[in-house]
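Below sits a lone chain in structure tokens, taken as the form predicted alone.
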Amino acid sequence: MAQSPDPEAGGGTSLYVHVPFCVVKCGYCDFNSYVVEDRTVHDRFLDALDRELAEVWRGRPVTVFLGGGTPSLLDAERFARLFVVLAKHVDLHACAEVSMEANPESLTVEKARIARAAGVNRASIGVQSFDAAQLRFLDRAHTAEGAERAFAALREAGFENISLDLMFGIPGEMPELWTADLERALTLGPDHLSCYNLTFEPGTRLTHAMQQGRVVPNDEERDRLMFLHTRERLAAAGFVAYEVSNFAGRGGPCRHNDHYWLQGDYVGVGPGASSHRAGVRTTNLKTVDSWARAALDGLPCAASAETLHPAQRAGEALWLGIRRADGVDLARVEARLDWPVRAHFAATIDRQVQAGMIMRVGDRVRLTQAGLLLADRVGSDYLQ
């Protein structure tokens, strides 16, 4: 499982560890996460994670990502045990990038030091906003000052690569408020920023509220202005927009996410985690109890499996890759999949070029400025 020397070849396999616990289920969130205060459930999760890793993981990952949920929600004892479990199966210190998500309300200096000593070298804090009203609307459990304390805790623990997650396009948000959030984030001196336009995901409380007329989304023009301001301001601050919503500073791009966008193989462990290997996608049982029962009984944790046909794999390669600033090299995708990618998507690509959504130079296609604003729509054309 050695990393390929070609950064666009999708070589090697990454590992994703899903810790599904949160202090509150945010109304906009469609991730597989649960509010569970019973710490015996956390213990059972760690026991099951150990068993699943023993069954499904071998070798050295290209990258490791601990996500959720909120890994930092585990108390210090169980948080330390999480890394004891991982160390039995993965040498985190030998990985170029080991990322961990954390939320401000549960991250402490003690936990940050545990993670850093265990080999985590990149942390991502779910800030979303520094404004009290916005945080309440988003159901976030922290304050602006709590976010700043979490950032300071990571620095004190020795983290040199810290990313902040921020969100704009919150209903009723004006550009001035988003500008204030962005400036306060920059004052901290982060090494990477992820700035997402709030989306109304199916099945969430936020979408239900919109459908009932209790929440009205921002108009597209307001969100467009905030999106463009983000790119201009962060460029001026020395950040590189390497993907539609992600900006690399001193810490560089997130290698783990780039591995996904390049359609590299990955193994996901934990409730509801997905894996993709050589065109076969599996998804684990979703609930903590069903997943843990399977893992502890030595049974497969996957609830579903799908073998992608070549057109699906090619379509997803373009759908994911077009979000990158470098775009997609069609010839490389074609060679990797051994399938006529350029011929199959020729009409779609020509139409997008004529519409001004993408540009093509040789075999590489990437979004134009106009296309950046409609990246999801452009990408979905490849999935038809």
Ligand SMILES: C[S@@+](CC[C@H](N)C(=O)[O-])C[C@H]1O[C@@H](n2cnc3c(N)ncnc32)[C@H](O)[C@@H]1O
Given for the second form:
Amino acid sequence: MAQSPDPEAGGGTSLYVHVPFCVVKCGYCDFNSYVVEDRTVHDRFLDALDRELAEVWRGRPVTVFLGGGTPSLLDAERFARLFVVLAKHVDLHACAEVSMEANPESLTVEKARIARAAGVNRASIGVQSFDAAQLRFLDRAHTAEGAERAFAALREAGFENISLDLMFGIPGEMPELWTADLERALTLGPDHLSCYNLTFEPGTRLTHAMQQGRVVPNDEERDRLMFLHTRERLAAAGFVAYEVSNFAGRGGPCRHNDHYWLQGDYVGVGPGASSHRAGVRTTNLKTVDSWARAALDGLPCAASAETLHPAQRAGEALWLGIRRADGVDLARVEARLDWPVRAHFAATIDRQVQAGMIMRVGDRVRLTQAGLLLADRVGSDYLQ
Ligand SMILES: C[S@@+](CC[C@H](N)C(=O)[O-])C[C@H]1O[C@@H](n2cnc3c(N)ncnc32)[C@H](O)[C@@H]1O
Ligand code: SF4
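Please supply the corresponding structure for the form predicted together with this ligand (the preceding block corresponds to the form predicted alone).
Full assembly next; the chain just shown is listed first.
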């Protein structure tokens, strides 16, 4: 049950690099990120990253993803050092896809050039909205014009594959506002779009405000209309909805995320990053300080390791894969995991087919139009 290199037949391991710093902590965000202005902490992060990579990374990754947090927050000198550190351990130029997340307030042409020269060939800008009031509500540190400047900076530096992250379903948002956001995003000519329905994550300031009645979630029906409009409008603009929230234009799908949704092996480095290799999941120490201390002392950065039960692994394959437009090839997962996936989940699959949430096409299961709207709920049924 240990071996599982398939996704989808290419096998291999991807690398995720977590840069845990942000200019502000957005009220809706539960990612492992911190507002740290002290640049000696950034230096310590880079020193520790070097040590962790030396310990845990070998060979050539299928894809690399620099995420966060905000990789572009590092000042130009430290940003350049990030790539010097990475280049010691990974040949980025030999990699099919090297993605980087960037925020408008900190991305400059200089940094975009540094990243491009180092081998980054795909960038994703956290735009969220072009509306000033919405950006304020979300605690974002940038303006609409700032997002447009960041896009232009990436193009100027030679990026041919740029994605934009947008959010809809922000409390009080009317469909017209979302339509305007989407149109302004399309005007830029992005190569990929991620459109997320805002979620209330446990423990965030936004959720706290909702619990106190200071913020009222958007009407579900309104969110549903915005979701459907997104799919129709982006299809008309030539984008392929290859995952519930992700739309491929000229740049094609994000190969890193696709590898992840196909349950490919990956190694995550940085504070709180998790790794998954052949059914074993490890998760790093969460705070910058505890993680860096371990790395610099030559100790393991992982705080926990879990060997997944075959049923858990198969359930996660469905939970992740059902979000893809292609759905899940059950026979393939069964062969990869050497586990009777179809028999084990027969009752759940039948129930979801009966409820009109998924459809079966040969050995594949995929979401129906009704299921798309409830993808999280459909997927989580396999985690029980
Ligand atoms: C965690 S951020 C990291 C990248 C970068 N710092 C940024 O803010 O864009 C990645 C993306 O996740 C999305 N995101 C984060 N929290 C979310 C939430 N509660 N609901 C929906 N989308 C969320 C945002 O669109 C964001 O661009
Ligand atoms: S959404 Fe991005 S910028 Fe905002 S706190 Fe999360 S990681 Fe940082």
